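Below you'll find only one chain, the form predicted alone, shown as C-alpha cells.
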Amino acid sequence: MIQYLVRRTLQSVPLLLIISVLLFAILQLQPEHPWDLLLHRPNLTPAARDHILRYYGFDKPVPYQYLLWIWNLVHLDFGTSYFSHQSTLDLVGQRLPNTVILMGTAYSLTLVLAIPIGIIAAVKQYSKFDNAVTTFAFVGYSLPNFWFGLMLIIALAVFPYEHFGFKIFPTSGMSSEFGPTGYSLIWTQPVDLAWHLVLPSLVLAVQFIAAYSRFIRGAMLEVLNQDYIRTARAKGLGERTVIIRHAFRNALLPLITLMGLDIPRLFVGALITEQVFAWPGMGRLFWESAQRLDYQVLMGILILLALFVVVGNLIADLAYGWADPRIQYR
C-alpha cells in the first residue's frame, strides 16, 4: 500500500504541472488583464504605471510570468492580491474555515439522510415510498440553487418580517449582533452560527440528497439481486444484517467514488449558495476575485482546487480496499 500510495503522489506531480500551464494560459487569453484596472486609475503618473508593471512582472513574455509564479509556488507562495495586497494563503485561511463550516453542515446531513432513504427506496422498489423518492430526487436536483435560496429567504425571511415583525431565519451572513429574540447575553455564538447555517446548508443538503439518493438506490438494486445476498438469506440471516452488512458494504465502491469527486467542492464551496447568502466563504471569494480580475487569487484557489481532486479521488482509491477486501494495490 505505502508504494501505491508513494507512485500516485508521483504521478499526481506532471497531472498538477499540466493543469496549473493550462489554468494561467486561460487566464492570460482572457480580453481584459488585471492591469487594466491597475493602471487606468485617475491621478496615475507615467513612473507609477511603469512601477506597477515591473513590480507584478506585466512587463516580461507570458512563460517567464508562468516560470515566475511556478517557482514562488515551490515555496509556498502563491501570490498577492492585486487589489487588497494580502497574501493568497492568508485570503484562503480567512475563507476556508467558513466553508468547512457551512459544506461540512450540509454534507453531513446529506450522509444522515441519503443513505437510509436510497436504501429503503431500494428494498421497497416501485412502492410508494420508493416513488415519492424518485419524485423528489427529480425535483431536488433540478431546482436551481439561486432560485430555491431566494424563495426560502423571501418565505422564511422577507413574509413573516413584513408581516409580523420578526424573522424566523436570517437573510444573510454567519453571525448578528443579536439573535431572533433580541437578548445577545442569552443568544451565544454557536447557536446564532447554527440559527444562520439553516438556510445555505438547506439549499446545499437539498441537491446532495437527491443524487445520493438516488445513486445509493441504484447501486443497493444491482447488489441485491445477486447470488450470494440470496445465499446469505437461505442460510438464515436476518433482513437487516443481509442488508447493511453484505449488501450495503458492496454497493459502497460506487458511493465511495462519488464522495470523492465531491470533496474538493468541501473545501471550495458552492458559489452560487454563498452568493446568494452572503456568506464569507471560497465561492464568495472566488467570485470577488473573478469580478476584479484578480488572477494571483484566482489562480491560487484554482490550483488547490486541482490539489483536492487528486487527494479526493486518492483517498477514494484507498477506501476501496477498506470496503471491498478483494482489491489489491498493485
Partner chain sequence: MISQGLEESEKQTGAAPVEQGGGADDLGQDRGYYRLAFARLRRHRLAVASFFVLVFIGLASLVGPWLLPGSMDAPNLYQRFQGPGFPHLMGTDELGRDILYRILTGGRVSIAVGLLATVVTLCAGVSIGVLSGYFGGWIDMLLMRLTDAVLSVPSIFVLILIATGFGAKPQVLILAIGLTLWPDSARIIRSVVLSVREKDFVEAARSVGSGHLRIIISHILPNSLGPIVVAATLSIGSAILAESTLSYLGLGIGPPISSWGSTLFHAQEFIWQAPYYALFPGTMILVTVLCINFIGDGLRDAFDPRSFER
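Positions refer to the first chain, counted from 1. From a predicted model like this one, the values you see are computed outputs, not experimental measurements. Rigid core (definition): largest C-alpha set, two forms, superposition within 1.5 Å. First, how it differs from the form predicted in complex with its partner chain.
- Once the rigid core is overlaid between the two forms, P280 does not reach a Cα shift of 2 Å, moving by less than that.
- Taking the rigid core as fixed, one finds a CA shift for G300 smaller than 2 Å between the two forms.
- Annotation for L318: C-alpha shift under 2 angstroms between the two forms, rigid core superposed.
Starting from the form predicted alone, produce the coordinates for the form predicted in complex with its partner chain.
Only a single chain is listed, so you will not see partners or other molecules.
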C-alpha cells in the first residue's frame, strides 16, 4: 500500500513537469508580456527600466526562468505577484476557502439529489420518471451554465424586484455586508451565507446532478442484472435491502472513480459561476491575474489545480480499494 502510494506519487512528477512546460510555453509565446504593464509608466529612464527587468528576472533567458520557477516550486514557493507582491499561496489562501464553500455546497447538493434520482430511474427503467431524468440529463449537458445563472437572476431577483420591490435571492457576493469572506462566515452569519449560496450553488450543481443521476442510473442498471441480486431476492430479502445494501453498494464503485476524475470540471464550473455571481473565489483570482498577465500567480494557480487533480485521482483510487476489498494495491 505504502509502496503503491510512493510509486503513484513518483509517477505524477513527470505529469506535472509536462503540464508546467506546456503552460510555461503558452505564457512565453504570448505577444504581450507582463513587463509591458510594469514598464508602462511615464518618464521611465533606461536605467530604471533595466532595473525593473532585472528585479523580476525578465532579463534572463527563458529556459533559465523556467528552471528557476521549478527550483522555487520544489521549495514550495509558488511565486509572487508582480503587482500586489503577495505570494501566490497567500492569495490562494484568501480565496480558496470561498471556492471550497461554493463547491462543497454544490457537490453535496449533487450527491444528495443525484443518488436517489439515479437509483429510482434505474429501478423504474423506462418509466415516465426515468424518461424525464434522461431528458433532464441531456438538457443539463447542453446547458450553458452562465446563461442558466442569468435566467435564475432574472426570474428570482429582477422580476420580483420590479413587481414587489425585493429580491428573493441576492445576486452577487457571499455576504450582505461589504468585505467579510472565508470560512468564518459559516459561524458568524450562516443564514446570510446560505442565502447567498442558493443561486450560485444551484447553477454549479445542475450540470453535475444531470451527469451524476444518469451515471448512477447506468451503474445501477448494470448491477441490477447481476446474479447476486437475483440470489439476494431469492433469499427473500426485502426489495429495499436488495437495492440499497446489495445493488447500490456495488454501483458506488464507478461513482468513486468519477468523483476523482471530476475535480477539474468542478473548478471549471466554479470559475464561471464565480464570474456570474461575483463570488470572491479562486476563479476570480485567476481571472483578475489573467487580465494583468500576472504570470507567477497564473502558473502557481494552474500547477496547484493540477496538483489537486492528481491528488484527487489518487484518493479516488485509494477509496476504490477501501470500497472494494477485491482490489489490492501492489
